[in-house]
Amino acid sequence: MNINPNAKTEITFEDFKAEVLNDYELAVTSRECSLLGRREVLTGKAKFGIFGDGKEIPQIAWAKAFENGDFRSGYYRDQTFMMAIGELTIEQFFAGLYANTDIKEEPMSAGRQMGGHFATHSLDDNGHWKDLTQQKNSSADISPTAGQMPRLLGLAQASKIYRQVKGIDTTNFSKDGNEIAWGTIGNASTSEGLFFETINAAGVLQVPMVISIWDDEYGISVHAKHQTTKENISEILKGFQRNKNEKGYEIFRVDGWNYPELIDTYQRAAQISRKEHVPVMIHVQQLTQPQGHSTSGSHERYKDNERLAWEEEYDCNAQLRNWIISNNISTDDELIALERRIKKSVREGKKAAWTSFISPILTERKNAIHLLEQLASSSHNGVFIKKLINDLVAVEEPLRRDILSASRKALRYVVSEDSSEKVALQNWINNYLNEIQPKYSSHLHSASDLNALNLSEVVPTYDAGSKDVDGRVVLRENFDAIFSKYPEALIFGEDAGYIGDVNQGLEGLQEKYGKLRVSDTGIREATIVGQGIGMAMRGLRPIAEIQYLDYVMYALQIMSDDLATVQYRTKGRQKAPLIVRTRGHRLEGIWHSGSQMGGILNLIRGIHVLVPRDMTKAAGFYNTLLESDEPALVVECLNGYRLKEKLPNNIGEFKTPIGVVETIREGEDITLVSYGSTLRLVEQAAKELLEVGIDAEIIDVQSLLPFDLNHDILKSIVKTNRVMVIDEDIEGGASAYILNEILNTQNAFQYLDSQPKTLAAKPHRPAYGTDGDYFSKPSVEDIFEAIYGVMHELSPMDFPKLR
């Protein structure tokens, strides 16, 4: 079967003959897939399937105008389209059903995702970059609807830069920015805001981008009349359509069984986009779903005879199959003898699957029987033991956890045991856990050799002379170096260019280094970070601005399931080295200084969380970000820009640590632990302190995530014997993190001689205004207070009682 079907403009009837049979067998091939894909669930030998039947013919004409260097951003409909790049096969089809662990097995993301979420292998087994223009590629795809779009928008970005800005090395990564970033969404999907966020932002850029709607009438058990005006999402985006005076997008219609009709508007779109770099959307209409939404329901709950009776009539694949037999293509017996052929090799596709999926576990089981067995036959709970074994054995098709859980359990019964079976067993699983748990759960991080925590620190070094600057001026001379040094490196956020950022962090630089290297977006966060992840992915170094921390809650859900996930989904296969640039606390009101961090903590583990005390760390942790190949937020402090700092002589080469604490003023009473804009008011408290008798040691966290890898903070904790946590996010947010990995993951508990205490802001918003400040996060007084207090507890005598 040709897997890779090219539309030709000259070739024989012969050849013409061939091609469209070789399109019908994948249609089929697909489709069986599904078919059979859905068995499979419900017979219990796959969790849960979503399947792109009924889409198959405009995958294939999509597929014929995809060209090597060019990127997918879709959705889980894409199966047939993925076939037809040659990049999935019937075998790893069916071991993504099974979530099969080996990534060679299931190159889609070793058995994280559900089927029907594709990716292909832009990095090789080190964790570098491979020759993106030599292979057709798919980032990974996520679930939540409509994610997909802002990374579709950086990826199409990426061929505008590669095209336009001079002295970047396009090697692996761009021929001439000829590259189209195609996307996918079905209609129900529409109607979520980041696809018209996406689509709003793509006219304005002008961006090589085509994105494929599959309409087929239905958001699950929803019709279009509930989801989209009109029930057209073409008709109500007329308003984007191109024309002579201004700029938009080309806007196509086609009906998605008309073979032909499909063929030539994906040849166009191609063509136009990949030439004038304009966004292009195709309206695939009068599409069918013929399994309905997924395997947990039935569309025959929520769709009519009629409509039904509509869909088995014009399934795209029944139409092709029509179209070939009225154009002596084919005959009817030839066509049922391919399909039948294609039925027996989804079949065997299917079982030698589940042959390599199970096959392992099986070996697995058997060893840990004979283990069991052994143990059984020289304990006194043997008995037990032995009903153990006869569960596990009764599995028909066993999974890992009940190996394990059989096995853990059995040591229950021995555990006032002496034997050696006993320590074989306790060594098996031991071993076993260290094998199998990062098939689950590795490469949160870059496993590569540019991992940021393989980076060492350099510190700042300065003349004697050395010049009190603005925090400001810091950060605009490292920005200029960093953008001298690194072509690939550009910034993007409201009003990061033409004023140089809102604090004049970037002034001057876009008049130096051009509007698309430092250029300013419109109001739209969540496309902010997309264009960051989409450029990141083909080998740009992009920073993008969020104007303040509290903004960072519209681009959150992007951060979290996309951006943090990136190394995790794909098993090391696929990286976004984005850093997202941001400032925060300590301002006025509600909507202005929002601590978000425990929430941002506990959403966006994959992503390094950066909280510098001052601009010189920050650019320290910008210099080393820019060495490495992780995402990473880094959280300016809002009140900072304007303090004096002293200017490096180093600029642009200076690195601070990730991961890292560091003791800014050493002490014998006390450990306090904060970060940030805060960080100063303990520094204050500490002085005061000082004046009833008080010796406190101050740290700076700098690293949220991670945090303190070197436990600097317990080496503390045994000198002092006490820690405080003093944070301006609410009580149970980053305080609360912190305490938990001083405690349990630092262990630090058993060296404390008083109560650890965390000190955080109110539950409410901050009020508005100095005082709505000092009534809504810990102010001087209320940390020289808690600290007292936390001495008054120890010595009453040295130590009274304040209020």
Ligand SMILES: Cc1ncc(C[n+]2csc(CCOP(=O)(O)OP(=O)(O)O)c2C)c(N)n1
The other form holds:
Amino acid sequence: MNINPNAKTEITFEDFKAEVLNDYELAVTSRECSLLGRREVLTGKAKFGIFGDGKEIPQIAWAKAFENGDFRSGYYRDQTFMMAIGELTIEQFFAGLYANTDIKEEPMSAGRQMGGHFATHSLDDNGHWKDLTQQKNSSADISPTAGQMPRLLGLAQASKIYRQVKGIDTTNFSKDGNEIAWGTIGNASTSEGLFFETINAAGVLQVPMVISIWDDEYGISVHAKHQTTKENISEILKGFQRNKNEKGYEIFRVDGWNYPELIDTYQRAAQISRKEHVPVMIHVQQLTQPQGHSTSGSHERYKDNERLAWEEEYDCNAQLRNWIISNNISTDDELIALERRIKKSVREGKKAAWTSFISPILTERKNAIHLLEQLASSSHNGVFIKKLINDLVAVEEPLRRDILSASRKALRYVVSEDSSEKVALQNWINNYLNEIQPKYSSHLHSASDLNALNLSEVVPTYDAGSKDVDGRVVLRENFDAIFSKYPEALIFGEDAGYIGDVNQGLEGLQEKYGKLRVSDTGIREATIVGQGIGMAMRGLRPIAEIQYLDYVMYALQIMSDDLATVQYRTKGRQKAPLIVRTRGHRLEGIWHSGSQMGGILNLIRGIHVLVPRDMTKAAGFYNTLLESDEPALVVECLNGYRLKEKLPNNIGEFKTPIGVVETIREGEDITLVSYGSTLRLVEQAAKELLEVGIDAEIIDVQSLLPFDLNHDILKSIVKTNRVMVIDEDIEGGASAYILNEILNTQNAFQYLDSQPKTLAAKPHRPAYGTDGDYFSKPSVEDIFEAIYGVMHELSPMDFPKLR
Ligand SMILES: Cc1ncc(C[n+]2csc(CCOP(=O)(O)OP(=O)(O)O)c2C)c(N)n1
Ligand SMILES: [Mg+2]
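Mind pulling up the form predicted together with the ligand next to the form predicted alone we just looked at?
Expanding to the full complex; the earlier chain stays at the top.
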């Protein structure tokens, strides 16, 4: 047994003892936090608790191998690790439990995530990169099990890019690609597809990723026999083990209570991964859950006495304690004294965290009560207001909800009274809401100066000699300009490398920029996006290509849960400015022509959703996005790559603005709102409508999220007094979203003389072939007749019934 915890340097026995005792102190401190944390939930001070008890010792071993610049992508059991790297104090642990909204007190998420979801700050207060090579980094956790895996792949791949691609400014991000991305996952969560997809991809890519599997045999109440073939994840993944001839993984197995072996294992894992850029898997077995899964239940319900007794004996902290005594590092009495001290300091830390959580709220309550009392004494309904005050005062641990609820209700009692006290309360409520609401709602998007909406349009320019080219050539020329302008930009996806994407928008670029910057990937959409998220979090500018819009579905969960929430869940302390490029809409058949835009729009708030009508617009969006620090999904028109467009002469420079619509045809009678491939049909219908005397105005939305920030659609409706939204999603999908924006955000209803309408596709998936398209999606005739129908309703004499 190697009992030297720090294999890299020679240390004295005294130093060694001190380090071991330090580790024990940390393990017990973390445990004490878990125990007290559970009590705080059960007594009602906190809502929910999920803790790292039973996983302390492997995390301490791991922390010893974790260096500045490294990244973690883990899950809710890792509190001990976070404490060990100096990124989580006792006070901060409890601040998380109480949901303190002050980022200084609760640096993980400013109270937005439940406790146990960890993050470090990659960005300063202005949203600009800090020097990530000088700190220990943790990407922000998410709750969906295995959701941390796709991002882990990208965090690891960034090291490979920084080591091998020349010309990138690595100052804040990497020292020769020596950083490891460390993942953690529970044994049961390895059943998820995302786990297997990531494991395979990391083996293919050969990236410095070390994944620890914390194996406690359970996933909540469900035993390993229902989770994992042979009940053993490292056993079934043996085929990934590298050998002399084939690249793969280095796989370790270690017992989670064996302190010296854990330290040794983590040192060896780090050595291999950091130097050789080889992925490593550490299966940490025989772990326990002393308090069961979470505060929502008790494990006595599903573990038998034998298992419970075993868990007590093999509790990793208890095992370390025994080991310390049997190796004469300390005595039982000394450890008892240490444990007492720890209990006290955790209690004190908890108290301090509670005080800092509750103090501002108590002050806010005091202010509200003062105003309410004044209102009560000046109002005819004073008795009722008094009751509200008494109830509010009686709340022992008030929340902001209690304060606002009482204050807002009080206004109802004085609705027909006029008094300065009423005005004072009204003002206070309005100011309070203005001040407090951002604590819960800010940073859905970047709040930095690099927010995409700060960038203005640069129009494409042409001269007499500008050539007509296929749309895909405009894109290719623009990507070429992007890769030469931004050494940190890279693109990857299925068929994106060697052949230059299925529509040749990247033709020849792999040859020019190398296999790491323009690359083919396996068929694995979720981890293509995850790769992008991880790399973007480390300062690169990835463009993740999903071959068709229909297959975004495979990546939608990770876009929704991870990418869309990065800024929000860290209150602007992390970012992932990833561009997801895809192509979609009208082609042929159920899975090559879908337009599930409504689903996408509803699921990825926090990501810009852009639907350029041609490749020049698309190229302009890429140029805008690369100057910003925000994530976006760009949907190119699948049937537009061979259509002719003029090649601008300011390629790489022109920018399509985000959140700005474009009027592509002016008219007087009705406003037609559409986007993407459907626009060409709408334009055709408008031409034909003119022949019967209907003059339609056409607006290209271009940017679904954000939507028409200047309210230009409203301006058009003020003129035409009629509106129809046309797209190829299903009814109730994106067209309903657009109509909601027009009616509820832009308040256009007051200018409408006809019923606002939507025209969308049939509710089934689009059938194959030209007729399949005609009978599934709005055709030119459908559009013509729908608009004609609106005019018929208005003036049946001028527009007699068609059929
Ligand atoms: C996708 C998803 N499904 C279900 C859950 C609910 N859930 C939370 S933790 C958990 C069990 C995870 O077990 P394991 O991976 O072994 O980790 P452990 O808690 O045992 O450390 C489940 C089912 C979730 N968070 N995400
Ligand atoms: Mg488990």
